[in-house]
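Listed next as structure tokens is one chain, alone, in the form predicted alone.
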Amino acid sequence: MSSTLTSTPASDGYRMPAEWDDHAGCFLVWPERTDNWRDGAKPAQRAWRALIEAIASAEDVTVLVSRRQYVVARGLLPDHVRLVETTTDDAWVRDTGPSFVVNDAGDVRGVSWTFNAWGGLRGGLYFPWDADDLVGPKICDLERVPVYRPSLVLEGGSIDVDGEGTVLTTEECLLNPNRNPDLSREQIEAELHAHLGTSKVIWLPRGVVHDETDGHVDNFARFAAPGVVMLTWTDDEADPQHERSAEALAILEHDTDAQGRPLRVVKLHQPGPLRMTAEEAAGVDSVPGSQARAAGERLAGSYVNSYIGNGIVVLPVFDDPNDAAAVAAYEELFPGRRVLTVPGREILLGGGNVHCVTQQLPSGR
């Protein structure tokens, strides 16, 4: 079993890399919950083939995946990809699995967030969840690296840095009551330097309209490079989610990252908007507890909300006129990597996407 640490990542000389750094792998979770994926979960499982099959092709991939559905993930994936027996509550591995530090020797250690389903009993998404705060432990004795487990409450896809020193969050979720009320401002910017290993953090209001995370950072702005942000946006004045991306870009347009460098914005237009329908409601089940689902919701499509791999980005398209302009922003970005797309409709039904689904394990190199 992986040795529970009491100290702080940042006291021992680690930080949590930028995401374009190198993977040892990924992990995901197979989805199966009928109250959050419709028709048996198995529109989702397809999606997930095609994104474990993307990920697969760059990098080593595990897969946690229930005894009631091993079988059946066995049979759909490649047979490179590991897959593990584990008891989750569903599927989001970005916010229930361990953030990664490394230190400058290369050692990887984990940072196990304390997990209430976004929000508890005051708007959290389901319960119970303690099968889901158990994920960062497991994954960390299943990879044998040392643990930390801090009592903040916190999700992986609430956070993004550039591994340089700089965090972005919003405010929306990281000051949100549900999460840690008793907290200050101050006192959950510590934290975060404590355990990321960071110096600086940037704060925007809020993220896209309608996401049931209280506004995850990966799903609205995120860093390419260093002082490089991509922001999700929308040309449309009447559109709730104009207001949102114009405060966020006025801040990142005027604030500079840890090293001191002005931010460069990359607009990335939003699908849609994207809304659920009728028959896509009806194939979720109705279950006490659980997020209901209802025909004409707005879903929070965004195409901030992907993978960078070794060598690869995964990116979501929607069969939306806006896909285009995103792959080429994509390319732009990230002129090294494959820019692999991959149907992100079956994912955003269930709340997120790709970025959402998937946690890199650094190398350490």
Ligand code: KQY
Given for the second form:
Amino acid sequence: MSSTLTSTPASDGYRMPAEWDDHAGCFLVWPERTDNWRDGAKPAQRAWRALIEAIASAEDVTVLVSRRQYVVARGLLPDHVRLVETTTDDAWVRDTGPSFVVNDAGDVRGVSWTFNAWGGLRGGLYFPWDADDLVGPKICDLERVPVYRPSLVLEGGSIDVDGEGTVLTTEECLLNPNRNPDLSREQIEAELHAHLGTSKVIWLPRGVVHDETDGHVDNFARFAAPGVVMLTWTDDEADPQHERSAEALAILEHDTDAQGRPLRVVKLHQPGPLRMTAEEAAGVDSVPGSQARAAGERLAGSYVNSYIGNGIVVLPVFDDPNDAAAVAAYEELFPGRRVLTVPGREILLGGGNVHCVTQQLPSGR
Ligand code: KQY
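Switching conditions: you have the form predicted alone, so give me the form predicted together with the ligand.
Expanding to the full complex; the earlier chain stays at the top.
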């Protein structure tokens, strides 16, 4: 088993690299729980296959899959995708997996935060979550990398780093009393710096409307390059998203990153607003302890929720009039990478998107 470290990454000379740095691979978890994924999770599994094929065209992919679904997934996925039988509670490896950190020698370690299913017994999304809380250490075991196990409750989707000292997050999530009620903002900042090797936190007040993660930043505002932030946007002032995006824009336009650079903000106009149909809601099993789904429920659709891989960037699209502008923006933001699209609606119906269901393993190069 990988050793569990009691020091911190920063004190050991480690930092979390930007997602656009070189990867040794990517992890996903195969979706199957029918109280989150409609119609026996079959539409979600087709969406996963498209996403996995896109990422596996550029880097090594490992998919964690249950004993029940191993043969199904093996039959659907390309041979060069590695499957590893693993017990999990659901498929959100951005949040349950380790945030990997690197040092100047190119060594890699994992930070496996404490996971409480986005709020524990105070608004969390399912119970129990003990198998998900072990996904981080299990991945570190697989990769034979030492792991840090901070007591801080945090999901990987609630932070975004530029690899040069800056971390973006939201108050709605990280200061939510359902995560770390006994820690002050200053204590949470200190924990972030100690585990990410950062020196500056940019706090945005809120994330995307009706995002069941309590406003994960990876669905709202993310670095696309040093000094460049992509932001979920709408011009519609009657839409509650407008106020949220405008308050974030005001902060980003007047702040600087850890290097003192002003930030360029690129607005990505949201799809929709998208809503769950009656048929989609009816396809989700109703189970005590899991959140109920209802027809008409607003979906937290966003083009920011993408994966930046080796020579590629993969974003979700929604058969929406704003898809084309989002793709054009990615082509401008990521010159030299292939911009790939995957159908995003089925992942969105479960509560997230491409970034939420992927976890990169940096190569350390
Ligand atoms: O990172 C995420 N977007 C996770 C969402 C969990 C949703 C569970 N229904």
